[in-house]
Amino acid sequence: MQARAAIACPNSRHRTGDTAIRVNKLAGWLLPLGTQGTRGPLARIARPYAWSGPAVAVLGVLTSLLEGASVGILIPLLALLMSDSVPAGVPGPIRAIAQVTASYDVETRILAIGAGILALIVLKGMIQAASAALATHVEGRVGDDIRKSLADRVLAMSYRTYLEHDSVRFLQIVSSDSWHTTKVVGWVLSMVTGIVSLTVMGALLVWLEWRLFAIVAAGGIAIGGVLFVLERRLGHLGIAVTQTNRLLAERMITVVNAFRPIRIFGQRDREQARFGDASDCVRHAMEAVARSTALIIPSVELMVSAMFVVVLLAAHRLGISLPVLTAFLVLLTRAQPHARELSTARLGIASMRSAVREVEWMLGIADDSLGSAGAGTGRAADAANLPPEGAPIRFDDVTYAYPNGSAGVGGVSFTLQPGVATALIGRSGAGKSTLVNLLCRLIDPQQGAILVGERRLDTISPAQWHTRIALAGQDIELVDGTVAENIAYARASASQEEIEGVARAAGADAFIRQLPQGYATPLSLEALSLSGGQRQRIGLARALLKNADLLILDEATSAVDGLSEQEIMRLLAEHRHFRTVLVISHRRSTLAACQNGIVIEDGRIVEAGPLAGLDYYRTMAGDTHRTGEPVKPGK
């Protein structure tokens, strides 16, 4: 309900810098893109293609000159058909053409001048096609760069930034707004063509008869005023389109991701109604844009028709010859498609301004500040400065609160001893996931410090720290690719033998071999038919393949059966494929393989020490074994 209400259906160095600024500004003028000027993120993307603006302009000039010439030579053709003399007032070049053809008979005149007109039209069409192909090429390249830049922003943004914003907004920008922004590139080039063509044709009209052109110029100003009003209205309507599309995307994601609960709880009709309302909002917004856009053609045509009548009356009173008037009107008629192209481009850009701003916002998100921390000497040097493997990991009075104000953890202190399996226990929402995010350097403490040996974790770049850790859990998704590719996601150079070895260790080899193509089975679709336990075991195999110093199992056995869990617990007890392990689980049987335990409650550590001596562990509800009998508390 809130979402629906929100959318309301001077040294040399300095001189070099100054030159660069001037070049950037020039590039921004040659191919303007975005709403933030020449230093905006979209302007930077478009800058390498700034040459296309002048190129399209030159082709537009040539096209307009050829079109004007083909129209212009109609004058001697018409004049010589009407009489053997050329009327006074005809421009010099046209008079010269008429004099050359005056000695021929009528049929020869028609063939010669007609062939000249056809040749000019063919040449104009070839240049016009080249201009369109160039515009399409540039539009595609800029669009490709925009989408790649958006993907880079998503991959480079901090986890905190990800939490601060709605993921649906990111999806909407990448899947929809980016394409609308790309379309703006084509419209910008269309504007260049339209402006140049109208300028050339205007000059030709002035050359033919400047007095009639004055009338046309006045009418053009009036039409421009109408378009300005429509631009402003479409700009506001474009915001509504962006917002309603985002709402529709939210509803679609809910329908897809909540497939089971919608049916189990009988909410199909409710979700259908909510999706229908969101779809109606999009329809109304798009119809409003269409209605405003539909006003363009009749409004412009009405004003153009009135302008033609005024031109005819003025020509009669000024005594302008019929051939000159005819050529003027034909040329004016040929200028109309360019004027329509210009007006359509202006209104299209106005309607997409909201989508452009969304793309600019996402491109403006800063890189992950954690990504550069501690990397001042480069990746190789940073790797050499990593603490030795097997160093203890100590939380020293660590505090972190989330962007929405909710508490994560406060004043947390504990130590993960090397070579020890440690259980992290607590109710849902107690702060376990926050501790995992801190350990993985997805976020950094706001107070306190995490020490690896004697070195602060926040002085180690995440890229290097991630070479030391591995994570498996119920929320770690599989990726598009085969089973083998999913397992090798942790180490692309792994051999097939290594992949199968960790699959056996995770209790996954047997069921993988029963899949249609074994380890070569694609999981993009097949993953939908895998059980939760099977998916978790593939994820665990992926984590084991890394041979990490620290393995984090975040509810990594919540969906596996008892037999598979016994295999995994045996793996934990033998410490294969890792040195130290942190186990997060609500299953007492899973935690039984751990030596130490840490109990967290409301973001604070309330117990820590040998697992068997923790009160919370001793009173945990038991799991059901294959015999069906629960494990009694304390066992």
Ligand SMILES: Nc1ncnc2c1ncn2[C@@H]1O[C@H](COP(=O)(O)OP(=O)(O)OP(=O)(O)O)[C@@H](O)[C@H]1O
Contents of the next structure:
Amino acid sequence: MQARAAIACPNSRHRTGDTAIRVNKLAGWLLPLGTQGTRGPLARIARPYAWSGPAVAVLGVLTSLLEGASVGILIPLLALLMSDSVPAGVPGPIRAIAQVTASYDVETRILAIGAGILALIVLKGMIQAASAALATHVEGRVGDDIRKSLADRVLAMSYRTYLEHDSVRFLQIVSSDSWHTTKVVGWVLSMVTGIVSLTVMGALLVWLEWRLFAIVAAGGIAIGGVLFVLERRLGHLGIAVTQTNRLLAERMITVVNAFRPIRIFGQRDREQARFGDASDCVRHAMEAVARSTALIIPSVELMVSAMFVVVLLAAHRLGISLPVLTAFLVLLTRAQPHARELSTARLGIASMRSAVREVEWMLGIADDSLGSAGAGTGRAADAANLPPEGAPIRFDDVTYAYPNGSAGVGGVSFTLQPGVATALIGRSGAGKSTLVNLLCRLIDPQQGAILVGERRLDTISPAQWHTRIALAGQDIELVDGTVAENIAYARASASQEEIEGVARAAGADAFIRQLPQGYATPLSLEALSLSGGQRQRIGLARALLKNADLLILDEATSAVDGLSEQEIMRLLAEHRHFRTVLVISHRRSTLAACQNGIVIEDGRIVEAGPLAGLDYYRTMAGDTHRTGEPVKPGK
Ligand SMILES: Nc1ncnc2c1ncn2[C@@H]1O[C@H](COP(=O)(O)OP(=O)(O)OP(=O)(O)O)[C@@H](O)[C@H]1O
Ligand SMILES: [Mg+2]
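For comparison with the form predicted on its own, kindly provide the form predicted together with the ligand.
Entire complex below, previous chain first.
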């Protein structure tokens, strides 16, 4: 076991950046809508369901009235059992029931009142079930809307915004915090039911015996005060749970993703210990929440029991009759589940408040112009706004620095001529992929401009612009689905013949046919058994299928062996897959099909012109194309 420093668990007191809490006191206490109160994005999602609050409240009033009535008619029942007269001080309607039934014999009266009580309880149960079904429905719908909005937020996000944030935090919010937030919706509705029911029952208790109610109200206020203090502590503990969960998610991703390095570099013990530490942190945080919650229930029960004793004592001193006292105590007992429902909901909300804030934070990430422009879908009507196909693309003094301050490119100027294959070359970290990101409008220049013909690229929505581009990169960005679906990702309407045609051009057809189900092999299962080069060929076939005006190959064949790569480049050129093309490679042979070249060093262009004349190209390692001559692009 290697020596390691014990990690400090994330703590609610370490509040930084976005998780810092500015408690919007009263609104925050009543409605757990994060830091932005009723104007925040969660409030906007919940607003269409606002009707459910009053609906649940009305059902709560009906339930409590029925509950009160079923208890109220206990008084004549008890009075009949003890003597034949209804005690003094009993409210009018109850006295009336006793008088109506007075003409019948005692047993009939008891049966009639008993049947009345049962009917009221059945009705109450039906209304309660309707209220619970309504709450479940609303909770489900709001949860659905929250999850869809979160997914939408990521899909509409600009690349720059994506780079600025921690993707593990996004994962944690979508996979865990959104579920907790959904639960809060159910608790808010429980709170509404709890408040309404307690109010109605309180009114009935006042009506029955206001002096006893005064004692109960004083006790209720004392219990509420204790709960308030405990809840504040739970709120802080909830933040610790969220933070430790995020730490655990990060460690989990390392354990799953870094499968080979962990073994090759003998880091199994280290990763096991780090994961164990994070898991311990989650356990400690959850135990702290459980301890605080466990303390609350016995404390409340103790206070409620003490209150009952005081009520009995007062009833004796005030000379309150036994039927009235019994009805009062039964009603008070029936009110208890509602009080418990209210406090459970309050405590649940308090412990989930930090999850709610995380969801609200993610939903509230500001839309920037690039992200919102990307929301378009490249509709046919918009295509008219695009510059004509085959226009030259000019970088004019373009500068871009990454959010973390690392210099991407600075003062870059060059032109991509239509119908020409251009090689973009330079050392690692020189800025080649940054230029590709700019060209694809995944990011916008901070200075200078990119012009497509006469039109500035930043006036064209990314979605429209992307209809003109196909990109194959070094990273293997395969998606969930079959091989055919992965290739057809570029154009869903493509026929099987077209898919197989581009797969042949990308040198992928032969190995695909050897897969267990050929083109229908699901890649979610097979991806691990494909080599890096095979995956790149699928990525290349996908880019070719798009048949776009501008094809960008960013080290798209870096994992393909030299001979196969030469064959692929020859097929691409011969079958007119090259129009305007930008090829990035560290291998000289890959570039042999290009006429022009641009050399970039430390984010600046240092050479440009016909490829064969560039010093950097001449000194590059790698086989030359076997024909020895550049291949002419198609079209
Ligand atoms: N997502 C990012 N966040 C911060 N800095 C980045 C990011 N991507 C690239 N950079 C920085 O920008 C500079 C240019 O990187 P870029 O990826 O464009 O290089 P490259 O020429 O494509 O390198 P390679 O040949 O290794 O792919 C480097 O200094 C790099 O550290
Ligand atoms: Mg790169």
